[in-house]
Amino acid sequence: MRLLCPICGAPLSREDRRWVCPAAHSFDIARQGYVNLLPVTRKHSLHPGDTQLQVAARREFLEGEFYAPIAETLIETARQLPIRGEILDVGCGEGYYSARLAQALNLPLTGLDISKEAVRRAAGTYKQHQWLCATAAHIPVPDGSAGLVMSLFALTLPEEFHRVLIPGGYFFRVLAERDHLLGLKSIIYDTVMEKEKAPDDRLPGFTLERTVPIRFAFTVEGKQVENLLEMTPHVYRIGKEGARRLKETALLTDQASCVLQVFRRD
């Protein structure tokens, strides 16, 4: 896939360990592989995205293969679509799900996420893909780039996937339901409040084809008790005592609920 200097717009060309624009505006390629996209203007911290800690633990529990039916899921549904070009996963983390759908479909893949810690441990797994530590507000790629646009358990910008998608592109999102993970929530917190999700299906510029649910029963034990909570956003409210109560379950049987929605570009 083709890049943009994220200062100046221009298109990047490649010169041996580095991209450099016409203005001269210059990357250097990380030993692992990736590039570094996300202007200083662009951060809002100094490290943003997912922590060192937050990856290692997400990668771990991704690798037990404990979400392998989302991959799946994934996997058959792109089967069933006319998908042409190349795929780019917004918001990829350390590339489990997009790695597994890029070898199955045969398509050339781009990830990028703002956490440089996730890209570099893409980019040092899988080592054929292009990874880039980037912003999803302003993707470094030029209009049109994408086939497939995917962001799972991440955001959502209308606007910017429509421009960087091909006119009938298709942009996959996994969102999780209101009774993802009761198990986990039941142990960390006091009271579960289950708030109604209800996702927004009407996005600009696209049509929603369809709606895949998934739904289904895993079992950790031990460490991976602790990792899966550090791979989702209650990490950040738990509290003494539910994080007490978590360290003494050493099994915890739960459930993943979530939807993929299938969008077409208009």
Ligand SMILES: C[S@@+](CC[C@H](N)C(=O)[O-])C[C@H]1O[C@@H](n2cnc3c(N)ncnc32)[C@H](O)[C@@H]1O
Second form
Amino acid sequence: MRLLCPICGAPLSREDRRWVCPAAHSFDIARQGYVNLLPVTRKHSLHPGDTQLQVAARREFLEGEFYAPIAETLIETARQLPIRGEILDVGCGEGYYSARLAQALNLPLTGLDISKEAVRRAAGTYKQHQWLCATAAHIPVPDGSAGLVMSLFALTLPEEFHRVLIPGGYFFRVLAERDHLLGLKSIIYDTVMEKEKAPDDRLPGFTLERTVPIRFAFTVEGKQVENLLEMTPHVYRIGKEGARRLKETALLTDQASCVLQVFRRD
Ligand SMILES: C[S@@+](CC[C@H](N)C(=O)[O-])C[C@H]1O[C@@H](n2cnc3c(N)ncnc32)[C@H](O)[C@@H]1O
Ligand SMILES: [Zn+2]
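And the form predicted in complex with this ligand, for comparison with the form predicted alone?
Below is the whole assembly, all chains and molecules, this chain first.
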């Protein structure tokens, strides 16, 4: 996918170990192969996005294939649609889902995440794809660059996603449902707080074409119980008691409950 300079918006050209724009703004390619296109002015903290702890836990958990049914649903759904062009994974994390989807569809993939730790891991493992540290609010690619934008358990920015998609392109969104990981939540919280409102399924500039429920049970043991907690934002919300109860949990059977929404760009 072609890249734009995050400072002046001009096209970037690839040199040996860096990307550079005509105004000489230059971005080094890291050892692992990703490029950091997040200007300091758009960084609202020193280490934005998911932390090293969360990314490492998610990598280990996903590699255990507990969430393989989510990847399979993405692949199965995508195979039924006339998807062409390139895939752009926004908030890609460590790359598990989009790398599998890109391989199944045999399409080029670019993944971006604001967490350097996440793209570092994605680039280290899935070397054949392009990985960017960048913000979803200003995606450093030209208009109409992607045939499929995906955002899984991550943020939705309809205007920016519309801009980077070709007309008729697709947007795949996976969201957690209210009863997602209820087993985990009922261990770590005294009372399980429900999210108040259902997510909006109307996005300006898009038409919702399909809603595919994804529900399945899975069982984790030992370190994977910890990983399950640590890969979610709950790790920063639980109290001492909840943490203690989870530590005592050697085996946990839980239910993943999410939904894949397929939007088509108007
Ligand atoms: C819950 S994780 C999901 C990761 C991945 N999609 C998955 O399902 O495994 C959300 C991701 O969004 C990233 N993120 C948060 N704010 C972002 C932003 N403004 N731009 C790009 N990525 C962002 C986080 O760093 C994190 O990796
Ligand atoms: Zn520039």
